[in-house]
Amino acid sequence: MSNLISLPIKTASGVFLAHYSEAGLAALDFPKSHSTRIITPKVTAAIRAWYTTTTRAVKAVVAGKAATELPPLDLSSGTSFQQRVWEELLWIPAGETRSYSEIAKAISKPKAVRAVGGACGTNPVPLLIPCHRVLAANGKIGGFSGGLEWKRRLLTTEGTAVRS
């Protein structure tokens, strides 16, 4: 990730770090150890706006809300087919789930449930693009890149039951 302008969101559920490239937000990391004292170079006007935007859409998902608003996504770091099943992703409402099955059926590649999971496991926006409503077939949680009390939180917060 390197050329890119990192920049932190605070939140009461702890420090997002949001990752912009010149062309839109790229990544955005859950709260962990990283620091949030992020010193950067020059921020441009088009970085501070997308900033804003994704701010107020982080802030609304962690409260269990849709986000009104995204910032330009950059998923260049993704393969077609991964670019294909994030944007699929971002059909899913707050509250609903898919199956890994019904993310392939509906990119018309119904064969590819494991790659979706693949997909899934390195979507760069995990909060934004909704892969925490993905599920198993059984309806179990399965895995997330934001740890699986994060996915049992933010399905929690969006009124869904969630199976262990």
The other form holds:
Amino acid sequence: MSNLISLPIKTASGVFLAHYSEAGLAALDFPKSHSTRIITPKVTAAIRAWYTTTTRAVKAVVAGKAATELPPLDLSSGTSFQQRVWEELLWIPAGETRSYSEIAKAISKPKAVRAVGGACGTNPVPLLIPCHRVLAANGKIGGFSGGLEWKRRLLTTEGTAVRS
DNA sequence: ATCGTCATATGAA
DNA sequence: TTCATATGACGAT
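Having seen the form predicted on its own, the form predicted together with the DNA:
Next comes the full complex, this chain leading.
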């Protein structure tokens, strides 16, 4: 079950690593120090299609544009609450931001603001699930699992001003 | 304006 | 149950 297939995604900002389960894209890693030597033995036709879509989407987001199409996401690793939050993040258009409390209201749990932050932190698919477009209520940047530098860069690229 | 403190939901140990 | 959070609101400085 936990046998994920990993494929490298080359972008102008580095090589991301996409992990696919049988249900879809299960995780996406930011470029690290890992070299691009990933062995990919048996890639099904479905995964090849997902990979194409994923690559296109990732490149779009890195370039500050909206992803036109997303691959199926395998969010089974998260709790139902987390999945609810992640799903909500999906609706945030490129170039716009929401606050943690806005997200909380959107899922009918206006007081679960901190929990929303926690869900963002465990988001397995950054960029495609735009957790970087979630700021604190006062416009502060908050935090980011993949590194604050990334969050800043992505927002700047999308034309969003962030307050220090 | 900045800082400390508390409230409140959720998840992990 | 206890602890930690990528928050938010409020009051004291």
